[in-house]
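A single chain comes next, written as structure tokens; it is the form predicted on its own.
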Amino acid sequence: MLTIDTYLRPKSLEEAYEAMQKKNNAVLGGMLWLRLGNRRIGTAIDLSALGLDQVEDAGNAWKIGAYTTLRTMEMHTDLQEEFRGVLRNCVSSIVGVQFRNLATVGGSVFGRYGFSDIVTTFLALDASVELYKHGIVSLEEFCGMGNVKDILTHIHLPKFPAAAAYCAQRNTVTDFPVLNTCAVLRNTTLTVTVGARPLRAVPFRFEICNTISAAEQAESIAKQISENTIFASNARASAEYRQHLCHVLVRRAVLEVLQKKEAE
């Protein structure tokens, strides 16, 4: 059972940062995972008064506030147009609309959950995270960091992917993914991420050759990634099944982006 001793709604990030330095204090996100835990929180820190629920056009990137809900991101017309609908696709199977109206982008990213559809997609989009004290670091670097006593304020998504595709396998429609993958093509650089291994998502990068067919390149990339990714078993699937799925899903995602590029 989750127990909270004190509730704080700070008026500044500095006040929030100072409060969370105490061992048993925690920042609240959408509270959808935190409430399921069995822990005692000294002070629950609510950042809802700090204006972190906005999606902003920052020129060469989109800046998504940490308190932006998954539903807001899903329905944001400019984001869907910019990223070819991949942000909608990656969240559309996360439980349901009511859940996505509460779950926050920052909570999903800061937790760096292995099953996260959002982390897998953001990694492929070369996202960066903005931390109050640490500043802006790449999401890839952030995923490799240990426990971070800082506040995630924004996620930065660079503009202009040439094409993007997201694929996942679920045992039931709204369950956690058994495996997920995202492919993004910028110019001739293809980034492919594989998540829900069930470990954290990992990125791979390739240079695309215009003299080789899309089908051949998709098959080659899928083979390389499936053979060089570490998988594990859990209640949803075995490591061997995940490896097989990886080959299939990566091939589909890569083929989709290469065909989109050819069409453009």
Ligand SMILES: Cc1cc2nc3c(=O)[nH]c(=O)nc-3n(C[C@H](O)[C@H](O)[C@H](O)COP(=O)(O)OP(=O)(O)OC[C@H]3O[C@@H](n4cnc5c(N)ncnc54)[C@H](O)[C@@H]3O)c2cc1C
Given for the second form:
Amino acid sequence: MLTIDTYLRPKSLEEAYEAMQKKNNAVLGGMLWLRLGNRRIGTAIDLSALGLDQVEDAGNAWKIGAYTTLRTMEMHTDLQEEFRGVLRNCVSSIVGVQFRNLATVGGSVFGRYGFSDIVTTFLALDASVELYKHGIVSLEEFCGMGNVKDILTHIHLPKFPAAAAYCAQRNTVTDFPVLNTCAVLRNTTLTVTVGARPLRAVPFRFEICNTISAAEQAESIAKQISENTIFASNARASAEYRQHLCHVLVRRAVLEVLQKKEAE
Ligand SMILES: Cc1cc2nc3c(=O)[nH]c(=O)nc-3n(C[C@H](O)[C@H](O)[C@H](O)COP(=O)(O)OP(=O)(O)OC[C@H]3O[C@@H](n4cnc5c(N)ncnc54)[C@H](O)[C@@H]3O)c2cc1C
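Having seen the form predicted on its own, could you now give me the structure of the form predicted in complex with this ligand?
Next comes the full complex, this chain leading.
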């Protein structure tokens, strides 16, 4: 059971940061993951007075506030247009609408969950995280940082991908993914991420060659990634099944982006 001793709604990020430095204090997101834990929180820090629930056009990037809900991101027309619908696709199987109306983008990224559909997609989109004290760091670096005592304020998503596609496999519709992948093409650089291995998502980068057919490139990239990724077994699937899925899902996602690009 989760127990909270006191509640704080800071008026500034500095006040929130100071408060979270104490060992048993914790920042609240939508509390959907947090509430499942068996821990005692000294002071629960609610950031809802700090205006972090906005999606902003910041010129070359979209800036998503940490308290933006998954549902807001999913329903944001400009974000769907910019990122070819992958932000909607990657969250659409996460439990249900009521759940996504509460779960926050910040809580989803800060947890860096291995099963995450969101981290897999943001990594492929070359996202950066803005931390109050550490500043802006790439999501890839943040994923390797271990325990961080800081406040995630925003996610930055650089604009102008040429094409993007998201694919995942679930045993039942709203269960955790057995495997997920996202492919994003920027100029001739293709980034493909594989997550829910069930380990944390990993990115791969390739240069696309215009003289080879989309089908051949997709097959070759799927083979390379599935043979060079570490998979593990858990209650949902074996490592062998995940490797097989990886080949199939990566091939589909890569083919989709290459065909989208060809069609333009
Ligand atoms: C039953 C269930 C099923 C799920 N299925 C999926 C799924 O299929 N795919 C998927 O991708 N995800 C899934 N999730 C994860 C979910 O989408 C959210 O990512 C998760 O609930 C965390 O978001 P939250 O807003 O609830 O954060 P919380 O639970 O409130 O917080 C999570 C952690 O992040 C910290 N935190 C929150 N916000 C900040 C911040 N701004 N700065 C610093 N620290 C912060 C908290 O202290 C806590 O440690 C599932 C979760 C549950 C409970």
